[in-house]
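This document opens with one chain alone, in structure tokens, the form predicted alone.
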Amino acid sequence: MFSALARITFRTQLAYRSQLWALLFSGFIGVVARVSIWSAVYGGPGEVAGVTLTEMITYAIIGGTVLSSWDATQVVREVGTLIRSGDIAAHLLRPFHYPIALLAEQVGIRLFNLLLVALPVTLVSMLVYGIVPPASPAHALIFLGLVAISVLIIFATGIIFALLSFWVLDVLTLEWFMRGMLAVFSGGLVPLWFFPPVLAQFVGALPFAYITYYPMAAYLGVESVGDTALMLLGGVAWVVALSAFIAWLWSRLTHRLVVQGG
């Protein structure tokens, strides 16, 4: 059931061909204009906070497309319309787990979204531009062990607001918070290590550090190796946390359900 319902969303998206020309135009012009900056911030080769420009490059095109270049927050929209129109009743009929099918869907969405948009756009970027490699062997399987748990977190993020808009009923204001929160505290925008240090020591503590921050931290070998590990069991942590909280969330929304409309 799970496969399956990740099969069909990935075709639904195939099916929208202007939209996904719309999507790889868009990701080039977030990588320019991500790469502008760092270089005017940066104004020539040299380190900032310990960070050369090359590295800093690197960090935009890989944590602003593989990472963070998918929209997040769809899967609240969605969940509202279903809300508002009053279908959320037909999709909770249904015999599977709802939060399951929601990230079976999301699975979907996010196959899609890194293998047509964001890897292209990734590969074309790396030959314009250039990137370093990863610090070392060790620091690149970490980091391919952080865009795992990158993507559960994102998966889990999106799916804690969709069920939080059963309360809310209005999702326009939920869905503009998680954009912000995410594109602030993700790193996505601004890596951590030009925060203020108490600020980068508590945005370092949430989870959504784990979205691009630490995954890239790991493949630039920002940190030691063992260090780095102990970043990967952190987010393990945090997935196991947010997973528990996503049942307890359900478990609440079970006897609340407040339909308009439909």
Second form
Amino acid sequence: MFSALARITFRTQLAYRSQLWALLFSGFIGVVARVSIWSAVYGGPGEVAGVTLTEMITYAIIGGTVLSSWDATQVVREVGTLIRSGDIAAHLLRPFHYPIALLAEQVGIRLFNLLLVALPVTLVSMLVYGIVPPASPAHALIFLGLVAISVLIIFATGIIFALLSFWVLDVLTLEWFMRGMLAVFSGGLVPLWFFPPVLAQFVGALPFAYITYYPMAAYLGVESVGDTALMLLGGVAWVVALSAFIAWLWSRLTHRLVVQGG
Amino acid sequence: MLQTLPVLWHLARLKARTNLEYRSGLVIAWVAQAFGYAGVYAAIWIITSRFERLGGWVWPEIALMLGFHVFAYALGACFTLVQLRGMDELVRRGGFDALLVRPIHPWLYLVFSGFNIEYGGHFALGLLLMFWAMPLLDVTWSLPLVLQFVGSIISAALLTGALLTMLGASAMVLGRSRYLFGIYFDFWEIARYPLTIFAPALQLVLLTVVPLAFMAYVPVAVILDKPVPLLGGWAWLATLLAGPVVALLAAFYWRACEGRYQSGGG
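Would you mind generating the form predicted together with its partner chain now that we have the form predicted alone?
Let's see the whole complex now, leading with the same chain.
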């Protein structure tokens, strides 16, 4: 059931060719902007906070494509609309757990973006700007694990905000709050090593840093292999905690749901 | 035209009153949208606080630019964004045909009947940033400079409205136009940074084909007396003319698209 749903959403995305070109273009413009920012502030070779410009360009390219968080807002909007219109009731009749079905659909969209948008943009950007390879094979392996954690945490966050719209009703408000929060806390635009120390400590303790910052820190080998493996464990713990929270929210929501008419 | 004005005013008032029915929701939406922008601005602040300058601009200068950007955008978008982003849906479902037979120009009807007061957070954030930054900057305000500042905000708002109109009008020919708005916002986002950080080719694009450099960078550089690439001493005039010129182009473009429009549904 899970893979069937993921496959369907993947194929639905494929149907919109013009949208695919727009996404590729957007992805590339995003990378150009990020690389331009870091090239401007570095002003040449050299290290800042122990990180070189080429490493920052690598962070900008992979972090802005493979690990970007933009599609989390999509799930908030879609589920929020279902809740507001009452169509969410139809999903309760189906023979699967709705949050898991949501995750399957989002995995389909994510795979589509990864294969047809993020990877081509990354490859072209690599050829244009150049990137550094992972710090070591062990770091590379942990990075792959953290990419999976990143995807799960993006969607857990998206689903939590989406379900909150059951109480708040205005989905756009929630979407904007989430956008603002992820812009800083995910490390998507600026890595935590450039944050003021107190803020970095605070943001590092939140799950959102697993969306972009921790996977890229693993890729670049900022910490030793042992410490990077601990990061991965921390990510797994957050996924479990957020999943439990979603299950609790979902049970509260279904108890409160009243369907009128038909 | 004079007979149309009271109708337009009435349409805009109706929409505003509808929004005001849910006052607390409206205020929360304003706060949320301002928070969404503030998140990105905080990230830019972190960069400038660490590196001191971005493209030769210090944080108060960038804050003025960000404030200008969001304020001028909101001024243009409250008349156009939501209304024209929905054009492809209108065309596809045949709703645009109904607008064509009304005794009022369809663009005027769309723009005023959809007048959106949900940009309060944008305006507040823009004003806050500009008023915070101005005393920290070495700007000697004179009457011509104040007029230049106000004129360039109006020009940038016109530019926003004109570009969004052109994107919306494309739906009459292409059927789908929503993805074009995505591309617009990609350029709109990079227009929040000093133009000098980009490669010369991209600078040229942002000053000509997609003239979003006039959304904030050029006008604020003029106020701060900073050199503007390619435009040099003409930057002050270019920033005042950008909005009206693109608005004129948008009017021609709308008319051309309307001429080629074939009903999509109904």
